[in-house]
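Form predicted alone, single chain, as structure tokens, below.
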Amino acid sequence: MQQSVWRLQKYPTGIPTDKDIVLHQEPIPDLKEHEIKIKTLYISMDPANRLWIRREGSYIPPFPLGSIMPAITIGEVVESRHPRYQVGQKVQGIFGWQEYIIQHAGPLNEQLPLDNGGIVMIPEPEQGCDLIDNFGLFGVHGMTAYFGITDVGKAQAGDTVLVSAAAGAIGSLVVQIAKNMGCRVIGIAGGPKKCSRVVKEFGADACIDYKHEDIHFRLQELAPQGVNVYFDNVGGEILEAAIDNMARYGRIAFCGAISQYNGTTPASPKNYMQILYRELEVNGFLAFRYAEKMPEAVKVMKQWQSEGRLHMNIECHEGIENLLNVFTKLFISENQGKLVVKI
């Protein structure tokens, strides 16, 4: 039996092309001991992978040349010879763009973390939930933005809160949870629909549109005393305009660099003595981190969602052929919120 796979083929220079990553058809590998077969469901597409597959890598190694394209998926398990998972059994892993995975499920009494190439098992949806939640509300986006915006850039009532990116899949998802806990929020989005949307349906205070508007000026416009907290999605011009913008020890929640993620020199803010000027707080962060933390936000995050006060967008396309496709709507702004391809 054979299945579609994408495989790396050679590191990407700029936006990845169908010379950098493969479609191949190749045969599924018989099930050994402790092993257990997938048919994916669902592909994640996410900024990350393109960290991912740069030669220099990210915070992990690059994924050597010839491996499968990474991404989280969630699938199916249709055939198990390990004990702990049985057929049926909907379950999340690195696991990348092909139709069926075949995988040492790990210690028979232990279940390793997703990011630690574990396969972790996925309950039934609750009412009113979807299983695609799993990666958006739920899953790594999720866990981003409410660590992120409540640990990472400790946002408390009353402070004003600058994130970029507001449009997409954890930027909207910020915008929402910082006005649930009562902030004053700016987006900062690409166009008029998206700043529309940002606004309207997300519920920010005001959003700036980078490809139309000088930031410099509208945040001295509609933050006057700064910026407490900026979540950083982007890098580059825009997190040197926040900086710029930034109250007394304001802090910087920085998420990603996507304007950055396809070039060979990434550029460093050049106003960085800023930070020490006004005494900033900056970190890095990635979610994983909060592992042990996860449940009970996934409890705040539920109630929300019940309560009408938080959703996420999910655009899914369909077809394993598409994938490179759409992955490319990430870096070219086309995308309207979380991007999911069903195989």
Second form
Protein chains: 2
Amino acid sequence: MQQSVWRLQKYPTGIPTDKDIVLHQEPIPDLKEHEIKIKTLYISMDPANRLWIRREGSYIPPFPLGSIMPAITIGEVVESRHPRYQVGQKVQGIFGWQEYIIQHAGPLNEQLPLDNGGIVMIPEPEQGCDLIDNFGLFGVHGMTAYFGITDVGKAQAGDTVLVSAAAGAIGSLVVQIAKNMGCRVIGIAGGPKKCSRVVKEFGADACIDYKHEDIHFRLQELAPQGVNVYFDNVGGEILEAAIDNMARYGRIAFCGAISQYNGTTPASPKNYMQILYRELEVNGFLAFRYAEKMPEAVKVMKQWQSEGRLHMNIECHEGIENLLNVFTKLFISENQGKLVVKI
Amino acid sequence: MQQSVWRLQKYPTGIPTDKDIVLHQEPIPDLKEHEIKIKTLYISMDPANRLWIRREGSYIPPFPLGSIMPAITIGEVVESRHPRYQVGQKVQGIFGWQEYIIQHAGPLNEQLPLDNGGIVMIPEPEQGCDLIDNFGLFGVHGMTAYFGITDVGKAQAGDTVLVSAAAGAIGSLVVQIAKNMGCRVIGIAGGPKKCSRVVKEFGADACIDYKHEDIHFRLQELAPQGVNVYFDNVGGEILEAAIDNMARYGRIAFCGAISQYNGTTPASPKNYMQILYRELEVNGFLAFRYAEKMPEAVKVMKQWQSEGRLHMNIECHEGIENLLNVFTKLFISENQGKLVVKI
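Right, the form predicted alone is done, so what does the form predicted together with another copy of the chain look like?
Below: every chain and molecule of the assembly, starting with the one above.
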């Protein structure tokens, strides 16, 4: 039995190419005691994946050369030599770009969630939900958006909230959550098509097209009293424009900086001093910090979903051979929603 | 009647010179109805004064050219045409580099503290206190140090706290307050003399001499588990070294960036991305934000002072003609304590 596997050949400089991440055919090993075999169903394409393969490291050390290209995936157990897992069970984990995963599922009597090979069991989806919601609405994207705008950004009803990459997986959720909380929401996205969706589909009060409009001018026009919360997904010049338009005591929820992930020396905002001048709060955060509070957040998000006030737009592609092409869409702003590849 | 007055002639580039801030002899105008005449007793020399005369502005717009050089001063009413003020009353305000101030003291029935010409009445000093404590321990320096380490930095007993400019007016207070709160405290200062005082006089556990030691190496040695709270007074390369040595979830209380005040384009920390990677919180702040809570803080500080656990080292100079020379000491790290000029 052979399978397709993408491996990290060298650390990319710039947008990854097929010289950096290479498709191999490899044999699938036989199962050993306490191992399970997972058939990959969906692979999530996320900007953070690019951070994980930076030679310089990021919030984790870089994956070693030769590793399977890391990504969050959802799969189904197709063979099991571990009593905790039955064939047909759906699972999730950071398993990467491959068709089948052979994973040691930990000792038999182990209760700790992190000592089970990183395997997270997924319940069969409820009515109106989808398997993909496990890494969308109710997974890391949803939790990042929810806690980023509530706990980190401390948004209050009436606040002016600015969100970059507002048509993206996390940004589009931030727009909806902030609206549900009673905020005034301004999105930033690339091109008229995305901007139109940010307003009409996700409900923002306005959206700035950074490819065709002057962000500074538009921000002054749209937020003359200043921005209270900026949810930053992009970094770079858009971050600088946001800082220059923050209200006194404004909060910046620093979630990502996709404009900087492909560079070797990520840029810092030139107007860092404004953090002092305007008494801003800049908070870098990862959703994992809020693990204990997640069940409560999922409850709120499910309620909003059932009321038609929250949804995630999925752009689903197919075929393991297309992974790299789909992944690069993230960095040229070509995707029109959360990118997923069905295997 | 003539008096000495320093006026802002042009916005400085670099450390201010006598081409930028110029000493004049000017007549003292007669008092009009509701005005008072204040004789300057002490002038406080603070890094923030340099921010106030930046052409580019800062947290306030730049003082206009021709203004009296702004600074916090303490004085005594020597003539009054306002019933609220009697001769002999001590007052404080941002009145600047001059011997006498003629100030309109606001309408008679006005209760608002800010509509009285910026004049703050000072009680006669208690036993063991000094007039200068009004802009030292119990004034803007003390409040900045106190709220910066408590509310902004959220320091807890057992935390490792790092303070730059640790021999300076605010830094030396931060060291003592953090020690009083049960933290482990590492100072950074310039030269062995200052470093020795930071440890022996102010009680820090260690002090790094940035002029002669490798900050990165020393920080790794002194804080192998990382820094929980960094109280930043200096910005620049020291800030970068601090960021690279922060613990996960660390807080940076961004109080100032004296290394950048004389440049036209203040530098940003090159490792801004670490704010995300380490999930740091960077908070720019000014003490005024905590105005309502100040009386409580003063109470705590007075208690510490009476127990011998808090003091401010004053470096007092004399003579209005020496103001500019004394002021520039701040930027070449020559002062050995809070700089004050007695008039």
